[in-house]
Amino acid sequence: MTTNHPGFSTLAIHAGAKPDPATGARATPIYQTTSFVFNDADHAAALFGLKEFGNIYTRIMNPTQAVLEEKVAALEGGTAALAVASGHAAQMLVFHTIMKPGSNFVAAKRLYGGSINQFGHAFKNFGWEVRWADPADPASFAALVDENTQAFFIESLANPGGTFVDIAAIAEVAQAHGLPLIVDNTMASPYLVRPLEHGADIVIHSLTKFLGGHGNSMGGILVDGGTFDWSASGRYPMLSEPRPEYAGLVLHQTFGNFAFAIAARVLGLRDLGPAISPFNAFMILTGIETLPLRMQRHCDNAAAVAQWLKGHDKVSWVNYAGLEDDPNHELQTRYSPKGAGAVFTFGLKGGYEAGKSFVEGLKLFSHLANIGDTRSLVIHPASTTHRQLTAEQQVAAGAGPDVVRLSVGIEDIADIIADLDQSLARIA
């Protein structure tokens, strides 16, 4: 007997989702409730003691949220997932689960500006230190490891530059040091890249972006790859040592290859509280059903726009891995043969002022701080998302003064290019 393995598009629609047992509703219902009735006192005790799975309180879990988690875990090839209020919340819970005061982690210096701020400023209040490495040089990660290092963090497709990272090479360094590799896969989505297949241990997403896809709902998620041994080194006591709040239960010992997702839920989400709303979970679930269709159109449109910009006399450079002469093209073809994504940057010969003028002149494109929408979006990072960074940090993050970031939507390509053309024409 052969086993059928559903394809990606089938999983995007069906994974985790079944007709509602109470009503027969085919679409996953919005369980808009704060809490759930227990069968009896023993049932309640078993739920609170982690001896039985079930719903207690929507801050911790909810049936709509559970479908979302199962679907994304299936798309990424993970063992379990935890959906929360935003991508930043997912990052906070990941590090809360593995870090201790005085510990550090090594992160790629080419990241979303909000992550750079969270890691470099907000995390200091927890006594956590970030050390910045070059994602193009895996050895730079190894050089920053010491006895207090807890993890490596990278983006599979770096924001804002749209450059692919050699996940497997950095995973090899992480494994050599007994450290988990955390990969933000927001920009690529599992349609293009599945980091767990290349050595990652934990994957995170801002669900607000391509997975939701319609710019209408906030959410984040972490996916447990089930690949890391949390008990081997003694570095991760929240998973490997008895938990007093659960009568001495050892999470890794009890839950095995999905212990990380459990720990983030019952030790992080339970107490820190960044819960996703059932309504947002429902909206994001609806968006995921069309993910493969949208992502391919995003990629096709972005490739056409990048090629057109490359030939424009007011554009000094285009950084898009889908271009055959791009330095990142080999990594793109290796990790993401379906396409190079929707987000990329280019430089205007007029620098900072030209960048500002260009985004103000666009009409079809929306000037806002988001990516992954069906609509085409634009931003000038140096004056917005990366403004709080120093000039040197902006350049290091791929957000220098001349840089414009596009998130190419799924509109007709002729209309997208026409809008870019009319706005470039306005620049002196």
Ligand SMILES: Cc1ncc(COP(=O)(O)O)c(C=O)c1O
Contents of the next structure:
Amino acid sequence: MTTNHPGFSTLAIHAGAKPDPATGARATPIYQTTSFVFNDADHAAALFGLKEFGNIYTRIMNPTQAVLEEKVAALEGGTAALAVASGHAAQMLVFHTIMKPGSNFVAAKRLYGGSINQFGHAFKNFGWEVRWADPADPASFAALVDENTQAFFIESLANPGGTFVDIAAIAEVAQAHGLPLIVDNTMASPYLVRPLEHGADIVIHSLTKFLGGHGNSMGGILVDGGTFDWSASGRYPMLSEPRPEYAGLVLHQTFGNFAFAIAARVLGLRDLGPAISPFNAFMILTGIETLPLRMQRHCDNAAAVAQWLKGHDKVSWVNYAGLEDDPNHELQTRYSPKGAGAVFTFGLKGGYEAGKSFVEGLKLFSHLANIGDTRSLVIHPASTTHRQLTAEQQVAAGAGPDVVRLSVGIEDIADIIADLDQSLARIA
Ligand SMILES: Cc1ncc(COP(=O)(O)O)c(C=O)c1O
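Can I get the form predicted in complex with the named molecule as well, since the one above is the form predicted alone?
And the full complex, kicking off with our chain again.
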């Protein structure tokens, strides 16, 4: 790199991705191997004892994954990262590192439906309790804290509602209680929002979405902000107490501001196992190189679509923070001045039936359960992604019966609008 402070687009292409030291290959190779040969017995022992960093086995670490980790850590401004098999796997490893049976965390109630399920149901089996707070009201997080609370969790830009959250205000409450703030930055991507700059301590992503960007590979990542003091309260023994697996090593003491990423790797990923395949890491790396271009086009197209839908007589409301009269517009301009993202919801006057008919009539848009693809995507959350939630939870998550969610792609805007127009025209 030629400057001391490379710009975002330069980092997206070059961060972590030097020519391959073994072959000179310029694109990052896919290290499609399960394991790596040790130099000698002492080398093997040093790697296993965390005395030396290096590749042992692809469940724990792999050179293709390592480039992905370095790149995303650079884009988010973190100290280190850990790439895993999916966004959900990243969330599981984050909480595995900080929770104990009987402990709780406070999460925003406006989240991706799958996260609401993971937190509310699957995590219960581990003895971890989630408490739901209102992301528009930082004081509601404080009200739920007790002596067993371990963390706060929010989405920077909530799926599916497309609303921005005042990260700094919630970070302030977290800091006042000595708790880390975890931010899911999937919907915004670091091109739009960098939560660590606003006081977050850990960032997670579903790489499956905008970072990979082409709807072809699953992946997730956690980024260590390096900011949180894991030893101050005694509440995070995995980081602050001697580890029997590693001859009494204390991870926070030994690894300092990247101890969280290390703990998630050597205690979480090693033992729970959701590794990302080197092939998927390669595909996602390739996607990230064009993140700034794609994300800007996503935002510009989504803004044009939102404006157009707002003027349509079959549409009752449009919830897009990029619209000047949107209640969330001030937060959007503060946190995400380059654009309001690609995913947003709107309501059809005809309710549930109109929503179904509209989705079925679209031709360019694909009806499926994903976001952040180059292609334009559509879904009716109440009957799909958010269907396991109660009616109240659906409304709280911004996924009521009349709601349609769009993930606006990067096709020509005239074609996107023409498709929406013809399908809206079909609704009785
Ligand atoms: C905001 C958000 N977070 C996390 C996830 C989970 O990611 P994955 O599907 O990669 O497990 C998703 C998936 O849609 C999501 O939209």
